[in-house]
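As a starting point, one isolated chain is supplied in structure tokens, in the form predicted on its own.
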Amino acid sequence: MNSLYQSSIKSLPLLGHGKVRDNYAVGDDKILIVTSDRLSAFDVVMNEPIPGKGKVLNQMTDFWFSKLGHIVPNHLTGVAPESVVAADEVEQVQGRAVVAKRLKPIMVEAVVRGYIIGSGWKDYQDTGSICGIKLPEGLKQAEKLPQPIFTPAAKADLGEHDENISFAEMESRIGAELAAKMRDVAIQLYTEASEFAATKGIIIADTKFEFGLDENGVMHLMDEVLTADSSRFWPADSYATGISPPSFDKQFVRDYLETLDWGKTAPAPALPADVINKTQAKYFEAIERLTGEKLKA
């Protein structure tokens, strides 16, 4: 399968290369969003790309607008990417690219944790609580929680990581209505993706969403809704408590780069082409599983 590490569309304004998708300006309403094959592990991105993951990842989340729509709108506009890049671009965008609505980036991330995994175990194991939230005592890593919990989260500089902030905190950033809003929208979101999942064998242990708005205040869902990068998605049939279960994303690159003398900042050291062969398996399945099909060339 070929890969696409970067794009480079000339026939359209670059608006900017994030960590995995590439950004461009369609008049002044609209961005093509290019999903690459980049992967980034601990806010690092690695030199090498997983061929076909932005495939996989692009063709998840139109999977989730659709099953979800009914919930929120999302940044969706219908508009075939191949139509608006010249016909040399058009490989580049096939499969792996939207035309989306123009919105207004809302800066706080919508965390929505169904299990102790993570920064949050950490956090529960020194507190007893995830971002102030008090939870009950006793409880092991990767279990369930009573029910799905909110935890924001501040949108950082690319290559910085994001920080965890308090529900009170974001209020004061975005306004209580809004606030509440998103928090009320994410949970149905990850609640509802989660019993889907579930049919499917999978476990959606944790997630985020982001949104923003269009110009008459509308709140939309944008950017990659329950993916392998945006989410743990962990197999039913190997979930355990007590240890962090194999999961449906980067696993086998961030034990990779554990073993490593590496501090996690750039430049990223080069990854072995098994591990990048494994890792490319995982987000095949994660599709495959999920929708039934397998992934669209």
Ligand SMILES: Nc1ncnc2c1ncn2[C@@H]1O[C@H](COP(=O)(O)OP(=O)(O)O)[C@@H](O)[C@H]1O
Given for the second form:
Amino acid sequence: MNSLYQSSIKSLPLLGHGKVRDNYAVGDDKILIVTSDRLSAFDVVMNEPIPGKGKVLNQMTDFWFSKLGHIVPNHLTGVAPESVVAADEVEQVQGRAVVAKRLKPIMVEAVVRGYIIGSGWKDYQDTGSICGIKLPEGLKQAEKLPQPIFTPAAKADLGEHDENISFAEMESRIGAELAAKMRDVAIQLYTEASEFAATKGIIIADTKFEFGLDENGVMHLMDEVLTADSSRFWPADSYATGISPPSFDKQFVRDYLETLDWGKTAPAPALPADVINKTQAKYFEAIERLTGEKLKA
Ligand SMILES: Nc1ncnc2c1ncn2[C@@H]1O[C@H](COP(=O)(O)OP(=O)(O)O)[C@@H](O)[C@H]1O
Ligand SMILES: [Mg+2]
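Now show me the form predicted together with the named molecule; what you just gave was the form predicted on its own.
Okay, now the whole complex, with that chain kicking things off.
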């Protein structure tokens, strides 16, 4: 598997490097989004690529876009990434890029939680609520919630952590109508996706969606969708409450990083080969289980 840590497409204007994606302008209404093999943990980008990870994320997102397209429009244009770059740049985009509608990002991330874990579990232990949403007493770590909950987060500037906000705060930032629409669509996307994943032996514990508006103000699903980076995927056969269940995502890296004396700010510590290899295997296993197909080269 060839690896791409950072793309360098010279034939298009660079819009910017995110933690994982590199964005380029295609005309003034489209963008080329190249998903690199970078891995970020605790919002810090690691120095080593996870070979093929970007392809996994891109192909998972494509899979969900086609499965969930009836719920909400998405940013795909259908334009082939290979057709918008120079011949000697084709290899950089193959299997890991999309040409998307250039949308105006809504600066609130749509987080949906079906299980109580991570920061939600911490919050619940302290307050009996997650992001101000009161929950029943006596829930155990990793327990399924009575129904999925919507816990928005304000999109942070580069290098900052996203910040949980209340639904009322979301309404005041983007308007009540758009906030309600985002919440309802996000819950529906999560519900359908988690029902499908369950048939493949995967629990989607939680996930994050991003939306943007087109030139007519129509809300579109954008960015990455239900990937192992934006979600917690648990193999159903090793799921249990009272623990943090093993997952198909970068939990493996996070667990390793927790063993170090590292302040979770850049620069990142070096990842051992064994951590890189195991993490790569998790991403590949996730896409094969979910789609029933091997990664396309
Ligand atoms: N269709 C789109 N139009 C405009 N911006 C988009 C679109 N799809 C994704 N983005 C933005 O592109 C960036 C993707 O890069 P990524 O590495 O995921 O960034 P981040 O570090 O912010 O997570 C994100 O800021 C995302 O909001
Ligand atoms: Mg992102």
